[in-house]
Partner chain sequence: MTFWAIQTLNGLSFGMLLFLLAAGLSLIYGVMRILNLAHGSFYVLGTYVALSVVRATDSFALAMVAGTLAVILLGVLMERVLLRFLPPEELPQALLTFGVLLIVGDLCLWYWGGTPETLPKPAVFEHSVRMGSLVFPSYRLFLLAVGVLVAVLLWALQERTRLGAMVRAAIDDPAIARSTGINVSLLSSGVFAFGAALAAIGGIIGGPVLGVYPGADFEILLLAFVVVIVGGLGSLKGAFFGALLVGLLDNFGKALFPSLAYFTIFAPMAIILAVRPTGLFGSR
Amino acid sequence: MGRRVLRILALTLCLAAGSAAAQSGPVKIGLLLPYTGPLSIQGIDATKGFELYLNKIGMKAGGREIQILKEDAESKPDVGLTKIKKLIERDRVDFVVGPVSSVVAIAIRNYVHEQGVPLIVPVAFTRTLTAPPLASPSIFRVIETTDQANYPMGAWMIKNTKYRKVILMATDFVAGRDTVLAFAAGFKAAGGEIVKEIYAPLGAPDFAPYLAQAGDTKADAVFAFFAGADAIRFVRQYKDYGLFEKLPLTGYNVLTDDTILPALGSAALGIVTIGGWTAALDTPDSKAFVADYERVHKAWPTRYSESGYISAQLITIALDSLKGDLADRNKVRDALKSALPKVKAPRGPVEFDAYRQMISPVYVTRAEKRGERVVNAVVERIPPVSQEQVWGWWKK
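What would the structure be for this chain alone in the form predicted on its own?
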């Protein structure tokens, strides 16, 4: 009996020693972002923002070194699920940051929920991820949903423009449809009318057939969602087709992303968009972030860089509050939830709702030329709107 007690005691001491060693080693953060494929710019920029903040604090928080492990999700659901399993089961990461694609986010949701490793979502903005029944205590999102920006834009349009009949144009996939339909719901609730919906396939090389449909429709403006290379082709062809004077172009801010403005050049001028942040935002925190980023990368940051920067702050503030002790997952999740109001977000004050979805201001912008640079100049700040305030139209 005495020997058995001694063995149990020895085992207990070994387990305690192993736990202590794990808590004193590096904190592992997995980045599950696209580094190749059509959304690679978003993944690379989010990584740059994330690393910028960690480098500012010496890659240490809560008294522990921070180690980053990167996996290319390729914006593919099956690849994203395989890579997050590697990060959690083989690499034993303490946090995961990602993804960019909403389809990937939905594909990994159940696995994240079952494993309990905190997932910080910096870009994927599908409305369902942080709304019941999919909302999970392990998922924290630091970007507005499709609805938090685009639904209020409908009322803003009625109040601030003469547009009453609008055409929707978007890439025919989840993010595109969710975005324009959220705008449509807000626009119709404020008294507007959607006269036509036009959807083009991802990667469409020629938008002429879709632009012809718009040109043949009696309307006051177009509200659009096209991103990345699609946005560059769409905006250029829209201007070349001569539609802008007849149908002013508006949309979600992927249409004139800061990252593609140099490629768009004068074709972007005059386009009004809505989104969570622009590098032209004139506030102390935003200007400081832009200056730090430009000094390191010789270019302005994008909204993806900003959300990566927020993600890094969120994790490190939580680590400091826990003094590096990540043994209790419930305490880690509580620390993350209470950390967001302490983040100095370039976009302005932020907080989580009950479902760990960020509530933040959003900005109406217009592409203008300032000096030699085309920027998304802020037209108006729309006060923070929670997802619960804008999900009534779809969540029955």
Given for the second form:
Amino acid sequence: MGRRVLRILALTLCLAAGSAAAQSGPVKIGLLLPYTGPLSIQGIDATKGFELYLNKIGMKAGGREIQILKEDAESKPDVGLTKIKKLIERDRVDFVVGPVSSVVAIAIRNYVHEQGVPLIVPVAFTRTLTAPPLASPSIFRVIETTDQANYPMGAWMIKNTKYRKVILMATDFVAGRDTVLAFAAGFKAAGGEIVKEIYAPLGAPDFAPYLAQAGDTKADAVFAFFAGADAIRFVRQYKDYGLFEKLPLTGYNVLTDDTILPALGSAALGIVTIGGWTAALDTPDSKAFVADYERVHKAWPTRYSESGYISAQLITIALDSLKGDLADRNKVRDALKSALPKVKAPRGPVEFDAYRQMISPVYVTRAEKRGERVVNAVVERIPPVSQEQVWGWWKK
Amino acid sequence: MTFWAIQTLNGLSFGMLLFLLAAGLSLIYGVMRILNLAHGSFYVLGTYVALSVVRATDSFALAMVAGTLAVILLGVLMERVLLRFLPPEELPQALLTFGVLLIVGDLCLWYWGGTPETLPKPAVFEHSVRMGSLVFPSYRLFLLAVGVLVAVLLWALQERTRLGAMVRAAIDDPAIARSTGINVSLLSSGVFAFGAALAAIGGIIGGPVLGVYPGADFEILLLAFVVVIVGGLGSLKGAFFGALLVGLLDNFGKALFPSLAYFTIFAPMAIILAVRPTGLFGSR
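In place of the form predicted on its own, output the structure of the form predicted together with the partner chain.
Full assembly next; the chain just shown is listed first.
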């Protein structure tokens, strides 16, 4: 009996020694992002922004080396869950950054909550992830929720345009529906009317059947959510079918992401969107970030690059304040929480609310030609709105 | 009114793309009795090669030639090196061609990456055609025209030329065809390469509309199968009308009952199979 206790004791000591050794090794950060499939553009750009900042500070923070491990979440919930288990249980990462897909975010939420490994969410913006009951002390989101950008857009549209009857068009998944419905709530509250809702599957090869439905409806404008490769096909075909002259196109910023603007070219001109950031934003922090990024990647950053960049700053500022000591999870969480106001975010001043959801300004933009380049020019800056101010339409 | 006109044109132009894919699949099955699952690979490989060429040279015509040639090469290699030595049984053939499908898919992912791509349209087709209140992209009319042209050419080739007669003979009875002096082996290679080329052409001219992405090979293969099953395996006429039917069903299904997208294709397929197990124009 005594020998058995001894053995267990010895084993425990070994384990303790192991974890102490891990403390002095590199800090491991797992990136759980899509590198293939319809949302791969977002995953790749978030990674580029993330690595840009880490390379800038020499891949070191809090006196420790930083090691990055990438896993392809493919925008599929089952794959995302398998990959995050691999990152946490086999690679023993200290932080996870991801995902892009809101469906994946919901799928891994319980696991993250139970494991307690901090998850920094750079893109997945579904409203429920940071609202009770899903909000978790281990989940930190550094992008605006679907509500924070799109609800105010409804009121903005009533105030600044003549559009009163609007058609909603979106990808048929949680982020798409959340986005257009948040806009619809804000729009209706301000006196507008939604005349039709059209949803197409993620990765729909051809938008023609959906566009013909919109063209057949009497309305003033379309408000749309399509992202990545879908957005390229959607916007091009929208113009090809001559819908733009009849129904001006507006939407969430994903529709005219800076990364797909070169592919869209003149097809993007005139599209009005709302979102957290644009590469054309004329502030010193933003301009410095764009210049750095362009020098390294020979292309403009997107809002995903920007939130990847914020994620990297958030983690390294927390590491510095902890002096690299990640033994106490509660201290790590507190450090992350208080790190955000110190982040130099290209979008402007940012902070977390009580649910670790970022509060930041959002921008209404219009795609315009500047020289040879099509950019999302800022039309109006909308001051910071917290998720609690705009979730009343669905949260009882 | 415009809704129905546009949807019909959409369905027809999509149907023409499906025809190009299904015609090759059907032809290969007709002559060689091989259900070629790697047909989806021909589609994506041709489109990816064309994408690289169009980016390097800005010429859609050149991209078309290069993409098609690359796929013909793959087709000939497959036929000469792999399929020739297989016993004429369905299971080994299915496994082998499926293996090729997976390998080509992964090689494309490795080389061209996972981001979905769209081929740029030839500049001539950038504008849309206007007829009254009807606005329709000229490129889709071009698709329609190419499909009809290929169908007429194929029909003429098969029905009006000596080569076509040889192919028909090989389809009907390979043993007798061989005994009359037709080189069925060479003919098989030719037909396999030709079928592969049709798939590549379909992928490339469909590239500006449908794009190419990891997994496109499976999706396209599935649709091409539905077309040949509906139309009848081995029949050119079947591939043509099957493609039109599936193209129209797919478009109207998505427009009228968006939540039933796949059902509107597969339910009619099941009904046709129940009534005519050989498909609309299949002989056996």
